[in-house]
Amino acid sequence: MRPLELHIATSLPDALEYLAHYGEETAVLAGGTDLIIRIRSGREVPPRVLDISRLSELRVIREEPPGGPGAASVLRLGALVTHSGAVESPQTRTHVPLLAEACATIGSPQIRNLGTLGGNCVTASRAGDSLPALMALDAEMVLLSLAGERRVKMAEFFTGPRTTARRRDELLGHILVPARTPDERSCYLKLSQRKALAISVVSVAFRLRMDAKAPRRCNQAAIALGNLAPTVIRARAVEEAVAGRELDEATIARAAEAALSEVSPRDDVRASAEYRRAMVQALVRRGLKRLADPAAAGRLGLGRAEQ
């Protein structure tokens, strides 16, 4: 292994200054649960590594007021918030329970204690568990550089397998997530080979806004799919199949069928493409049936994994 230079950032300006000079040849280290493995295996040996793990200003979780009349409040999560931090935070569990539920399915307690939301986003794995939840939540990435702040919608952040819209002189600083509304129901379903300590085979994040006067009627849907395309994607056809309709058996069946038009899965050591296509239908059906129940509102099933 060729030697690499490690720079430990002592402040946010220090980190941005370093990226301004050496960004093209620098990998950013946060929790290290992915990068360290890739370096040790020889799959990625960057000339330079920027360690940002000591930047306490990127560990914030706080609620911020709405951006305008009628808008929901926003939860700001620093890029260094760990998966455990997201699961245990009262703000996350209250305002974005879908994200807390997804983060609870990630790896082992050790991985959740080290791995960060920002790292999961920048790694941009199609199987990243927090990513479908953030996609369904319409999250916004806040990218920082010496030139200032740039915001990118989650739906536009992923440009390909393990590639993002982040420029080499930029650092992912924060993630902005609209807080849940009273009419919202959500859940995260992950299919894996085991109930814990396993990478997802297929995952689906659901966020539905229901009609207060007709508790089984879905007014608006945001549904995201993981490990079914080169990147995490929004299931637009599924959303259209349920929006404005009662979540009865016929609607749910149409939505599950619509999921097949969204996906382009691949064969790998965990599952075949054919199996993934069958399972996305099953998970869409299962999730919608669960959320059709009015009792689903406010219910947080942390750590749920399907087999």
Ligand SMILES: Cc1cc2nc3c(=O)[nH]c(=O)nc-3n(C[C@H](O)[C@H](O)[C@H](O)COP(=O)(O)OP(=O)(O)OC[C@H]3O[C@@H](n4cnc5c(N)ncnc54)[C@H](O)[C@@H]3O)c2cc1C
Given for the second form:
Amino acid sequence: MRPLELHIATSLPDALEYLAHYGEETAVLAGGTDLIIRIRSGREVPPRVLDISRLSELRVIREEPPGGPGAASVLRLGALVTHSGAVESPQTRTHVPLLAEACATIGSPQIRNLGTLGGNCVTASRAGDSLPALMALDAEMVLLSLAGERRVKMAEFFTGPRTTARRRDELLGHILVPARTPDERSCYLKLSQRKALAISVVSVAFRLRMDAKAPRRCNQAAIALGNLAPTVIRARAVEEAVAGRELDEATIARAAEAALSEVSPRDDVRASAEYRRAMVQALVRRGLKRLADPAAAGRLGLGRAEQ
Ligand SMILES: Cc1cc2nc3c(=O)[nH]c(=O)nc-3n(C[C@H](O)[C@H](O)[C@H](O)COP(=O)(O)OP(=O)(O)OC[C@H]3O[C@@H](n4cnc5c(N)ncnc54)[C@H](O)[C@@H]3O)c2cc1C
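With the form predicted alone done, generate the form predicted in complex with the ligand in the same format.
Entire complex below, previous chain first.
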């Protein structure tokens, strides 16, 4: 094995300076739950590793005022917020319960204590669990470099399997997520082979804005799918099938059918493409039925992986 140079960043400017010089040949190390495995298995052999795990400024969870009139407030999450941190934070649970719910399904307590939101996003696996939630939440990625700050919408962040819009001289610094509005209902459904320590076979994140006067009527929908295409994707056809409609049996059936028009799943060791097609319909039906119930508003079903 080639020797690898490790630089432990002592501050954010130090990290950005290092990436400006050596970004092309550097792998960033956060919790290491993906990267260390890839290095040990020889799938990734970076000449340099930049350890950012001590940068406390990237561990913040902070509510920020709305950007303009009528806009929702925003939750700023540092890239080093761990999955446990997201699950346990009262701010995340209150303002972005969908993200807390998705993070609760990741790995095991040990993995959730080490693995970070930033690492999950930059790994960009089609099966990453925080990604459908962040996509349905219309999150924005804040990329930092010596040149300044650049924001990329989550829907444009993934450029292909395991590739992102991040430049090699950039660090993912923060994730900005609009806070939940009172009319919002959300849930994350993950189908996997076991209840814990299992990568998703199919996952769906739902965020619906419901009508205050007609509690089963959906005004707006944001729905994202995991492990059903080369990257996590927004399910635009499903969203259109439910927006402005009563969530009755007919609408839900149409929405489940619409899901098939946007997925391009593959066969792998966990499931066949055919099984994934059947399961996305089942999860879309199940999620919409659950959210049609007004009692679902604000309910946080943490860690309820579907089987
Ligand atoms: C046993 C096991 C079970 C798992 N189960 C799940 C699961 O159920 N669901 C799931 O989604 N994932 C799962 N994972 C994958 C992994 O834990 C997550 O993807 C985790 O969030 C990665 O975060 P990390 O901090 O450990 O990233 P690292 O391993 O440190 O980094 C991952 C990648 O992101 C880059 N990176 C990290 N942070 C930044 C940053 N701030 N800026 C720029 N680049 C950065 C690294 O260079 C690397 O390419 C599992 C892993 C293991 C080992």
